[in-house]
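The chain below stands alone and is given in structure tokens; this is the form predicted on its own.
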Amino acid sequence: MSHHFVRYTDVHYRYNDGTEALRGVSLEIKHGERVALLGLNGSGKSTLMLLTDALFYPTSGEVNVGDVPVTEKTASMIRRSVGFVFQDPEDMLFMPTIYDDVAFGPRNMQLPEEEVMRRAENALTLVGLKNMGEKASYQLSGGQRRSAAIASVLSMEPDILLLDEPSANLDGKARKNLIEILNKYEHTIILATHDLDLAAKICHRAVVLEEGRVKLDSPIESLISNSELLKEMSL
């Protein structure tokens, strides 16, 4: 199977109330690139993400990781190249520990636990966690579950990362350190933001959504120095 990138053709999606969400989305993301979604609430970033991860499935169109089309029957297969974060922490963090939490994904893949050892102990490392292993979520910051959900994604070695709001309600001091850890992700990030200079720092291409399709697709750099495009843009 080929990773080496995300391609969405013609990609529409309804909910079951009739809501599109998305409408007739077409885009290619290259393996490494770091794309930041940018729109306002409703405007489809989150949808196109759960199509992403194969958490939810096209209407029509088609979502391919490589050259593996996103379908229930390829879902598990999806789900070992592509990791998402969630916007609140505490959708992922469910363990006694965070190392069991961080562990949980590798163990779930059958790999042999000194195998699950390496990953957890890695993952736990790269995001400043290497000591916190045996506390609990709820006595951390939360910055720190916020970094312990990265890690328990990370854990999985995936190709493709999925973040959706990962600045909401960090302080600053926690935002550098989510800036820092992504910074050091090598493969491809896909990240979901209100937060302008979040994505400015972190990715090198945005791409707005408006009511379910796209408004622009280029360098985030002309977007950001281009404040009557932003207002445009509603951003």
Given for the second form:
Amino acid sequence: MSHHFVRYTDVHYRYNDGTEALRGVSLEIKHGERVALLGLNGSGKSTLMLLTDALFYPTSGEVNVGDVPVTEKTASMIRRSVGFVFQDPEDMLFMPTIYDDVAFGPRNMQLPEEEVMRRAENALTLVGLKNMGEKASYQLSGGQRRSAAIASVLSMEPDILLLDEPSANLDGKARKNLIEILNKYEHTIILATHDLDLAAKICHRAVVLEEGRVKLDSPIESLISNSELLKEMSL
Amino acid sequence: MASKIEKIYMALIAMEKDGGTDVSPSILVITFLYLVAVLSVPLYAPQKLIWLAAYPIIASEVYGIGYSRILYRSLWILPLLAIIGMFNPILDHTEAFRINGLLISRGWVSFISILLRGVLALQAVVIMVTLTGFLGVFNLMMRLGFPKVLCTQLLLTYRYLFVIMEEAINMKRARDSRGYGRKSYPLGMWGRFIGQLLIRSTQRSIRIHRAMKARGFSGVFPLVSIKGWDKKAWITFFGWIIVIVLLRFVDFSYYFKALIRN
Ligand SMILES: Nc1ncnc2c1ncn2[C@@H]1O[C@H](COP(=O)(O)OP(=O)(O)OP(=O)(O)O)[C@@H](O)[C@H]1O
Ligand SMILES: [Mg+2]
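Having seen the form predicted on its own, could you now give me the structure of the form predicted in complex with its partner chain?
Then the entire complex follows, led off by the chain already shown.
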């Protein structure tokens, strides 16, 4: 996977109960691009991310990460290069301590323990939880939990970073810190959010989903500066 | 105010978080041997258990945990054991011995034996978990060659317990906040509560498992750093084995009586 592009070709996804969450998404995201995934509640943002990290597979159509099609067979390879910060941090923190949570990914990658420690401490420092590693997740505030969840993915140093609503619960300082971290990040970022300001500060490109389809794909500047268009997109 | 379930939850978390200070593989084997020693005492000879009761006291003091903490954490199981052992005194009236003419039946003897056995076994396990944390225990099991898949299963089951408790706490809060200080709820509501709880915790477990997979989890839990069997581990290991074997097989009361007589 030398070129970490992500390509969606006419992707459909139907949930077990029959909900058509994605109805023909086609997109290509180049390596190093930072894309804001926008759209109303239920428009399919989270679903698209789950497909990108080989956690779900398209009902029809195809997702490619680099040259590799996302299938059950390639899942573990895909997940190695794709990092995914879930919408709900509670789902990501399940170890006795925050440190163990942040070290979970690197340990799964079977890195030597010194490297695991280096990465975990580095990631915790980045998100501003330097001395909080020994705490249990229930001892953190909602915003700190969010930061810990982000750290647990940063420690894997992924080539493609998926973030689902990462600024929810963050205070001004933590939010600013997040923007800084992401702006230093050299690889691909796909950011699903309702926080337009955050999107504009991090991303170059905006993709708006509506009822499982791409409604708009444009430079984020031209979307933000066009209030007519914003209204039309219900943003 | 923290509800009962919140208190239990906090206590479990604290126990788990304190662990990991001295994760040495020997503690697992020692605990296992102690359990064998306790369980191998014949049902009608509870007096032999008295000496084995020394192990949790010595161990908790040696490891600096403090016996009172261990005692406190182990007593909650008594009611459960009482239910299990309840039928012995009811069904078995044959005479075991008499104290000042008062007949003590074999049923009562085995009842006491079950209580003691359960508390002692739990104390040994609590000491181990306090030292290593549950994660440590599962990791040690893997180290000692237990199938990895089995250990991971156990671990996930154990984590599921937490998930259920967290969901229960959340639901209870949500319910109480709209309950206007109501203290009791009709039975039907409990049924719905429990049904809802199971659905919610299952859903959440699925999401947690998904998040684990997203971080490269492939069905086997990664090992946390554990000490190897160094010299110190061997020494403590054999030290404890000797203590446990002595406590199990030597009748100290005999020597005590001899001492007193002289
Ligand atoms: N587990 C599920 N089972 C059935 N339908 C689901 C499930 N999860 C999501 N959906 C449905 O799929 C559609 C897309 O949901 P998705 O979570 O992708 O939206 P989203 O864009 O991330 O929304 P939000 O901004 O609220 O996070 C919605 O209509 C939703 O109701
Ligand atoms: Mg979503």
